[in-house]
Structure formats: C-alpha cells, structure tokens
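Single chain ahead, by itself, as structure tokens, in the form predicted alone.
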Amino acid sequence: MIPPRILCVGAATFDTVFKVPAIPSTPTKVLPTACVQLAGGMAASGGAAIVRLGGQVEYWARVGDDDTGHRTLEDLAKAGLGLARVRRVPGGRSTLCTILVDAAGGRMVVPYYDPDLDPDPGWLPLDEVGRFDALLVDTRWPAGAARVLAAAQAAGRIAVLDADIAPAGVLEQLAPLASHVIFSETALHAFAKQSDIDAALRAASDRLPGLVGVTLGAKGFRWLERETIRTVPAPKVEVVDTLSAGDVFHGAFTLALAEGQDLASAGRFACTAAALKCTRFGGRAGAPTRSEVEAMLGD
C-alpha cells in the first residue's frame, strides 16, 4: 500500500522546552530538570507525527535565512518532512519559542513571530496541491493558509484546519475554506460565541460548509455529524507533557482521513496517538509510532 501523501502548511518555529517543577506566577528563577531543543510549529509537528505514523509529508512554510532557520530545517528534515518548498526569506528572522512544562504536564508557550518575516504567499506552487491526498493547515501564516485552502477546495481535496486561537478575523477567514475544521476548545467558544460545547458546535456548523469538531484533551474528541453530536473518548494515561498533543491529534486525524477511515475511527486513532504523546516529555519528539497506536487500540 502506498502511504498517503499529506501537505502540511504553517509557521515553523525553533523551540526550547524546559521541564520545571511548576510554572511560576511571580518573577523568580526556576531551575529546569530537563531540556530539549527541536523544530516545531503546529502543522510542522503534526507533519512529524504523520511521518511516524506511516504517511509521507511535504511541508510548505517560511523561515529566515538565519542560523535559527537553518537549525529548524535541519531538524524537520531529520523528522522526515519534505522541505523543498520551504522559503528562506532573505534578511528574515526565524521564529523562536520558549516553553515551560510543569510536573502535571501543563505548559506555558511563549513564541516570537517576527512581523517583518515576509508573509507574501505569491511564491506558493498552488498548482501542486491536487497531487496530495489531504492537507493539514494551521492558523499561524494566514495569507499562505488561505491560498492553500482555497486551492484544496477547488481541487476537491481533504483539508483539515487546526483551528486554534488566532488574531481577530483569522478563523473567520480560514474556516469556511476547509473541509474539516477541528477547533481547540478555547477557539471554538471564541468563534461560536457560545459557552456550551454542543451549542458552540452547532453554531459553528451553521456558519461553515465543512465538518466541525473540537478537541477536548482528556475528554476526547467531539463533532457534529448529520445533525448528531458524537464523541470519541480519550484513553486514560499518566500525563507527563501535553505539549504538541493537539498537533499530534491533527496530524493523526488527517492521515486517518486520507487512508479512508470514517470519522469515528479517525477520531479514535487520533485520540490514541495524542494520549500516547502525553506520556512522554519533549513535545512532538514524544509522538508515537503506528505500531504503538495500533497496540493501544487493540487493548
């Protein structure tokens, strides 16, 4: 069987992840007990998860022509992503991110996106979108995301939007272009302006042509399918690090759809992959293999 070909589009970052006893609420000095440095970003981390789960990934993004950009691409190449279409912006500054992960697995994420990193998507090879089986797009490069989602819509391709919190107007611009809009809980409430999950799903669905769902962490995945609210529970695990769990979910979900799995099966597969990631420190480095996910699904 030929592995599905997935296109991931978003903003690449270079992350420093510290494991700390607790995330401080007042100015202080904290001594971490562990540290990893690796390339990240929502769609990039989702793409790395897809590769570990058996898919093929090409990644479209921008980085600066600085040392951080070089390290970012070097690490993503090691993760198995195809990077031929990543643009090195002359004079641009690549995105840096510092992350604290506490003893309970919670995290604080502090990214810096250079506003002068050229956002122009005019260089994107949109005529190539149709050769992919599915797409995963995040919200961190809206201009590029909009172009790619529109091309996927025209080509009739599965296009999953990782609909996390974003600046005003971004979700309103991107969500109508995706075939599957999978919100974070916070982003769903903000988009739908409803405090109840089910009411928010219905309100969002009324505004969007594609499928609408929401990731709920330890409570699993919930979506609206033919006017019916459905839920897949998340496996119970001992949480070490929740960083990149949402990215792993979106990557696994996109891969499962590209393989032809139905929504319930795709949700179960993705919840299991995300749960396994949470048992390991190190963000996307903790993404599971296909055999690990299938072993847990078979229990």
Given for the second form:
Number of protein chains: 2
Amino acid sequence: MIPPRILCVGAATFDTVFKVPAIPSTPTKVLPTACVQLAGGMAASGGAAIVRLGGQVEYWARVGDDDTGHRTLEDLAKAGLGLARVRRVPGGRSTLCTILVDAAGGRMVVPYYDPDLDPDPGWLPLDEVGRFDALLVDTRWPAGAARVLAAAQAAGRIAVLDADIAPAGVLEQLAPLASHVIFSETALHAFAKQSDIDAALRAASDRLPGLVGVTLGAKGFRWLERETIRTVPAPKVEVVDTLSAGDVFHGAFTLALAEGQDLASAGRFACTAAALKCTRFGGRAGAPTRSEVEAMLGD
Amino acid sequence: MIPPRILCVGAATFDTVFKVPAIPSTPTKVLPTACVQLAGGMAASGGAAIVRLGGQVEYWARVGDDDTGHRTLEDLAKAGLGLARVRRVPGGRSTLCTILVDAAGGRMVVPYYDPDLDPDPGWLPLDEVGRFDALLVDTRWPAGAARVLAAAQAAGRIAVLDADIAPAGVLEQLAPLASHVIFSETALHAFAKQSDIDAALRAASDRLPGLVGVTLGAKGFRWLERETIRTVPAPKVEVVDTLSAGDVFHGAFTLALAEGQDLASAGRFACTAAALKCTRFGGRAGAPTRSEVEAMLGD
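Please show me the structure of the same protein in the form predicted in complex with another copy of the chain, now that we have looked at it in the form predicted alone.
In what comes next, the whole complex appears, and the chain from above leads the way.
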C-alpha cells in the first residue's frame, strides 16, 4: 500500500517537559527527575505519530525566525514531517511551552504564544489541499485552520479537527468545516452545553454536518454513528505519561480513516496507539510504531 | 577607581521565565502574559548585576556541550561576564530552568540538573583565585564551591557565600570556608535550627569563622557585627518581580565589599540595588545600573 499523505495544520510549539514527583499546589521550588525538550503542538505531535505509524506527513504552520523556531523545525524534521511550507515569520517569536508531568499522569501546561506572530493565513497554498488523502487540524491557529478546513471541505477530503478547549467562538467557527470533529471531553461539554456525554454528542451532532466523537482517556473513544452511540474501549495499560496521548490518538485516527478503515476500526487503532504512548515518558517521543500497535491489537 | 575584579563561581542555568496572572494550585493549563529567556544561576546573575554596577567579573562554571550550553554562554557573554574558564562538559546536558512569576511576586522554580554533568572540580585554576579582589560563590555546585572557597581563604580574599537552601550537608561544608556567609531566611533557620532570626544569627555565628548575615526581602538586611545585631532596611518599592533580587543583592554586596565599603554601607547599597530590580519584570535583566542605585541612595 502506498502510505497515505496527510496534511497537518496548527500551531507549532517548542516544549520543555519536566517529570516531577508531584505538581505543587503552592509557589515553591520543584526538583524534576527527568527533562526532555522537543517540538510539539497538537497537529505536529499528531503528525509525528502518523509518521511513526507509516504515513507521510506535510505540516503547515508558522514559527518565528528565532533560535527556538530553528530548533522547532530541526526537531520536527527529525520526526519525519515535511516542512517545506512552514512559514518563518520575520521578527516573530516562536512558541515556548513548559510542561510538568507528575507521577500520577497529571500535568501543568504553560504555553506562551507571541501575540505578534503574524496570524494572517494569506500565504497558505490552499490549492494544494486536494493533493492529500486526509487532514488533521488543531485549534491553536484559528485563522489558518478555518482556511484549510474550508479548502478541504470544497475538495471533499477527510478533515479531522482536534477539538480541544479553545477561546470562545473558535470551535463554533471551525467545527462546521470538518468532516470529523473529535472533541476532548471538556471541549465537548463546553461546545454542547450538556453535562451528559451522550446528550452532548447528540446536541453537537445536531449542529454539525460532520461526524462527532469524543476521546475519553482510559475510557476509550465514543461517537455518534447514524443516531447510535458507539464506544471502543481503551486497552488497559500502566500509565507513565499521558502527555500527547490525545495528539497520538488524533494522528492515528486520521491515518486509519485515510487508509479506508471504518470508524470502529479507526477508533480501536487510535485508542491502542494512544494507550501505548501512555506507557512511556516524554510526550510524543513515546508514540508507538505500527508493529507495536498491531501487536497489541492482535492480542 | 579601577573596577574591582570579582570571581563568581556556581552552577549556570538557562532560564525560561513566564509571567502568569496566578500560579495555579492544581494541574491545569496556564496562559502566560509575557515570557523571557536568559542565562542565570545564582552566582551568574549576581555577576551580571556586578557588571551593571561597574565591576569586572570572571565566571567559573560548567555547562553541557549542547545547544542550551551555547545559548547560556552567549547570553552571559552579552551580560559582560568573562567566560574563558567555563568548562563545556562533553556529552553533558546544560541545566534548564522554568520559572513562573505571578502578579503578587510569588514564584515557582523548576530547575533540571543533569546528574551526569561532571561534578569533578579538578580543572579549576585555583592558583588564579588570588588575582581577584573578591569572590561570590553559590551552593549549586558544592564540589567546585568548596575548592574555590578554600583557595580564597588561603589567599585571604573576601569570599561571599550565597547561602540559600541546599541539600543536607552542603551549607555545613561550605559556610566555614567563606569570609561572609549571607543566608536566605529559610536557609538560616535550617542551618541554625532556630526560629528566631537574631538567635539564629548568633547560633550560626558561633559555628562559623566569617561574618554572618541574612537577607530579609522587603525587611532589608540583618547581620551580626561584634556581638551586635544590626539591620539596614530595604527601600520601599512597588514590587513587580522578585526573581533574582537575592542574586542582585549578593552581587552588589560583594562588589561594595571589594570597593572597601563597610558592612552597613555595603548592605544599604545591596538592598537598594535589589529593591530597584524588584520594580522590573524579567529576573536579573531588571538589575539596575550604578547611577540608578546612587540616585536612589541619594534620595
């Protein structure tokens, strides 16, 4: 099989991940037991997971023309993402993000986005969107995401929106443009204004043309398919680090759809990839290979 | 006057400082309103403050031979520190530190020290210690600090120890070697095992050959001089960021002693420099110039 070509679009970050015994509840000094630095961002990490699972990825995003931007691109290139289209914004500052991960899988995330990093998506080569088999788009660069999703809709392409919590209005703008809107649990409740998950899935689906699903962490993946609520459970694993588990899910899910898998099969594939990621420290650096996922699926 | 030559010795860090509305008490996402990156470490930041106040500084420390080490040295060079003696440890990882600063001046500090960053101080050019007018030493590289302080003691040089909280035994090892031991309040209580400040100063002094003092933040500087407790108050300022205020104090204090100022005068000079630093965001980047300190002292 020719590897599917996936376009990932979002906001790139350069992450410093500290493993700490516990995330403190008061201002103090905390001594981490481990530290890794790597380039991230939701769609970028999803893209890195896709590469590891055998897909081809091109990434569209902006970075500043600073040292951090250079390291971000260097690291994403190592992860195998195609970066020819990434825009280096003159005078812009790249996004720095510090993440504390504790032994219980909890995390504190501190991302700094330069308000002056040019949001204008005018440079995006939208006429190329139709060349890809599927898209994975995050919510952290809304102006860019809206353009790309609209182009994917016009070209009839699979376009998965990683619908995490975002400033007011962002999900309302982006979700109607995606073929598959995969919410985080918090974002689903906020979008649908319903505290019950199934009611929220139905309420969201009533407002959106595409498929609506929600990731539930250790409880798996749930979606609404022809008026029926369906769930695939997540494999049980020893959790070391949940950071980027959602990104890995979205990447694997998008790849599986691009390969022609049905929703249940794609959901199972993605839950398995995300669960394997959770067994390893280091955010997306712990994303599994295809053969690891298939071995666990075969069990 | 020829500017005094000060030797600063300690552990170098590369700091990412985020300004946040409030430091969270539960694991969550926090959106900073500002972010700066700069090289630090207690003695390095003290050294940068000394340069800004008109002194000459040489810095002895280790960094890894990685990208972070390169940026650390680049930034300390910009701050005017002499770095010819800094050792780049092959295969070592430089120290990364993330700091959250909230609007109330509170802070969370997360430093990651590579346990494999060669602690062996054998390379230190100890025969050069006598060429300096004074030394400022921090506690974050105990093996190096002990060697340098012993050499300074043998050469009869002023050697200020920035005696912040440290692992068990470190202050016990280093403090007897310094001519001036300037504690943080927490470290003084831990060292002297006394909750009353004056009793703690006397108890610490009974165990140490050098002068004993303590920095008290907004309450100024207190020390024991010929059996008498003395205090200089800190100027009242609008506090924006206390990060590195202690480092600036220790740098200014060391410089003033090297210039021949008496303890009260050096304490006043250092309290004023530290207070001015607190009026500006960005850690040591907010350290004042000589003329700013003298203008405030003149008021």
